[in-house]
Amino acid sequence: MKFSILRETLLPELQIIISVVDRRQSLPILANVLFNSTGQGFSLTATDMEVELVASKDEPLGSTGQVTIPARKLLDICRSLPESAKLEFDASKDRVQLKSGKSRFSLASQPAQEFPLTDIEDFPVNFKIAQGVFRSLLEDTLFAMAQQDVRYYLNGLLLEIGPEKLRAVATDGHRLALKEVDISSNVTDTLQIIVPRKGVMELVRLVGDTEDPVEVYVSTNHIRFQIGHIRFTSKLIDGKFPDYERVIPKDSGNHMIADRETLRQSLNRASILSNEKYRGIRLEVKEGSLRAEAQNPEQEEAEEVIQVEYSGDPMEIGFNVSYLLDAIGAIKTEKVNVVLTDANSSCLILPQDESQCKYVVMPMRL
């Protein structure tokens, strides 16, 4: 198999798929990219057996066939060559000879037929969503996902697909983030699937802030996204997500309305002197004001007082300040509504318009 290609044609596609290539591979072939040339164009495929990424381009290369090439070495070679360089490939049984100008490279190859492809025939569920809407859905919830929790179903993002709504939910057992958007899907009953953490982080990288659509396809064990010329497939986590509706506090009537940016900045300042490990902060709320206190093992203390709209029961309650800041940072409205019940109950953080976002933070003892 012989073909030639310009550096500017190959490099962008390589940069898209390279993040899937793990540096610590269990199988040597997973360190390679599968280069597939057809009569109409070419594609590059990378996988780590959990997620698969395919970047395609409608540019015939004059030769058809498949070859595997060490992904990171090929990327480094392309980056190091001058602009507009022409790369000439000559692939034989277990070697790929690469020439560009007076540069010569001989790279090890593995049989293309042994490259593990995700082969799925049937995707019974599908829908489309604007890239910008989908990106904000992910970004406004993913921070609450667990990391390496023994409850493996928490190490991902729940997507709840209904006929007209798409809801994303993430929780690590100490906090919860929920957001929903409008869609039109072909499901009749609500379907719950859990996308693993790596898949979620890749998606945020791949989707843009545009009106262009993302096509979503769901099978029994996989979810696939078509984003322009990029096709991304991820395995789903096989597990049952907890009943998240049960942990969302009911409205107690104790609403604290605060300017979002003022609240964020004051908590941020107070957090500087919080315990670095536990990040605890004490909030004392009473009519018209909020007092935030933090201290650490060195007996250093910080205190912040801001004006808020509050006419409920006076209350003292402790929280992990990082969890509060994450939730407040995800809210876009000018004011934020914090619903409090008592010192031993979770708080509910809502946008001013109480729209499609909900954030729950459990209290902590200080």
Second form
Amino acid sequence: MKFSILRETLLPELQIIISVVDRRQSLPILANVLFNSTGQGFSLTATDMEVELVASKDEPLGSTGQVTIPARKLLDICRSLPESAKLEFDASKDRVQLKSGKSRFSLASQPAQEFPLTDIEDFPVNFKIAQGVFRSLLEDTLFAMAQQDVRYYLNGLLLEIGPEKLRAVATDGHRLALKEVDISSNVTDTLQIIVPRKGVMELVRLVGDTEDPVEVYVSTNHIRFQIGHIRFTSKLIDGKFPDYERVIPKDSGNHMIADRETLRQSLNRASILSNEKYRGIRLEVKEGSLRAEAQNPEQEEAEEVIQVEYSGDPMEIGFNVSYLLDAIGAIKTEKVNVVLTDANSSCLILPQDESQCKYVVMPMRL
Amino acid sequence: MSITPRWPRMIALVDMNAFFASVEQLDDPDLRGRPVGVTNGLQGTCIITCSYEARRYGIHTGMRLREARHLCRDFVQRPARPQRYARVSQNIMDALRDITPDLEIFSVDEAFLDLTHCAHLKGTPESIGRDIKHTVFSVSGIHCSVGLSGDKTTAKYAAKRQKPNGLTIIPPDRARDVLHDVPVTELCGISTGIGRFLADRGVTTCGDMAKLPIGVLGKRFGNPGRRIWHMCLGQDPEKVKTHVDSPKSMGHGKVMPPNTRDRDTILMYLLHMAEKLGYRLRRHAMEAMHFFIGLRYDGGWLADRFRTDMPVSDSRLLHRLCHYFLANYWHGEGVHQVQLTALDPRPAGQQLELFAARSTESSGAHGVVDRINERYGEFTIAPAVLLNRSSMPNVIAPAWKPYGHRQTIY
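Got the form predicted alone; any chance of the form predicted together with its partner chain too?
Following is the full complex, with the preceding chain placed first.
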């Protein structure tokens, strides 16, 4: 199989798919990218057996066939060749000869038929969503996902697909993030799936801020996204997400309404002197004002006082300040509404006059 | 005299003389004036400490019992009573805290006092030194040696100069001269290894240090190395640490009979450590998620780190971990030591959980059992498997502190 390709055509595609190529692989073939050339065009595929990325282009390369090439080495070579260089490939049994101008490389290859591809299956569920909308759905929730928790089903993002709504929920057991957007899908009953953390992080990188659509396909074990010429497939986590609705408090507690940016900045300043490990901060709310106080093990202290709208009973409550900052950081409205019940109950953080997202944070005992 | 330019800092080291032996002589008048040595139980063969009467015969800490008896026919052996020593020590430390709250408990029988802030209320260094000695004696009946200077190292060196019952004052501006001819290895914290490193570079006495660039020590030993350089010149910058840092890890270990191969015995040792660790975590309102479990054999350690799904302090859950460890890591090797350590102890129950999955099944029972054992002694009530546990007495750890997580007798 012989073909040639321009550096400018190959490099951007390699840069997209390289992120799923693990630096240390369990199977040697996973260090390779699968080059597939058909009459209509060519595609590059990389996988770590959990997520798979395919970049396809409608440019026929002349000859057809399949070959695997070490991905990182190919990227490094491609990157360091001069602009507009033409790369000529000549693939034989276990070698790939690469020529460009006066440069020659001989790379090891592995049999293309051994490259593990996601089995083609039936995707009974599908819907479309604008890239910008989908991106904000991910960005505004993913920070609450657990990391390497023994409760493996928390190490991912719950997608709840309804006929007209798509909801994303993430929780690490201490705080929870929820956001909902409108879609039109072909499901009749609401479907819950969990996309693993790695898939979510990869996805948010691939999705742009545009109105262009993402096509989403769901099977029993996989979710697939078609984003322009990129096809991304991830395995799903086989587990049951906890009953999250049970832990979202009703908004019947005491409402504290604050200017989002003022609140964020003062918590951020106070957090500098909170315990680096536990990040505890003490909040004192009373009529018209909020006082935030942080202390570290060196007995250094920070105090911030801001004006808020609050008319409930005075209250003292402790939090991990990072959880509060994550939630406030995801809110876009000018004001933020913090619903407090008592020092041992979860608090609800909402954008004002908008019901698309909800953040729940459990307090700390300080 | 108050704090003057002569005394920019004033630090005292209080060192209880022959502490364990002194407590024995205090509690049993028959022992006063006699050569007494303390060993770890009556099985112990090594002298932990001995009275000044015994020292006159050439007996010293670390000496074998047999050798001591050989030197002195009237030598009296006493088994250590760590709980009692801890109580006396705690009384002394509480009384010293009335002199100044800026107190660092250095070990069970040593404390640093930072007198910088209260010296102007207390008179001359001599009167402060006498006040400390009087205070210690009046609450405990035990004599101590006091060293007073402008930094910790010189104060500690000063306290060593007159024992027992001494008071040595080295004004800060004299410290450099006093230390000039002292061998570097006599200072606290300079091991023979560092001593060799220094001797290779021509430094044997503290005075020699001035010739060596500080960077040489910094490069080899980092900041502790730089500190050593200042120490030798009578300017130890170290502060008196008035609070105990939160623990980086918390663990228990025990030596077993050599070449133990009986599964039930090994399990019992592991569970014994699990009970001790669980109790200690609970007592200090801590919990942990990462644990080290190890069995030592001739080829090294059979060991691994384990992670629990939630932070725990429940001994039962630690038991389960020990069972799992023994079943999967031990394959009949003859072992001679066990170790169980919580690697990330943290304050318990600080962060509340959204999904109340935390098991509370045995927390009530633990509370009751812990209270019974606090009142009637360790393992008064304990799991039945521990009935035949090791009877080696607990020993007092060098890092013992009367408050906080170090208040433990292993």
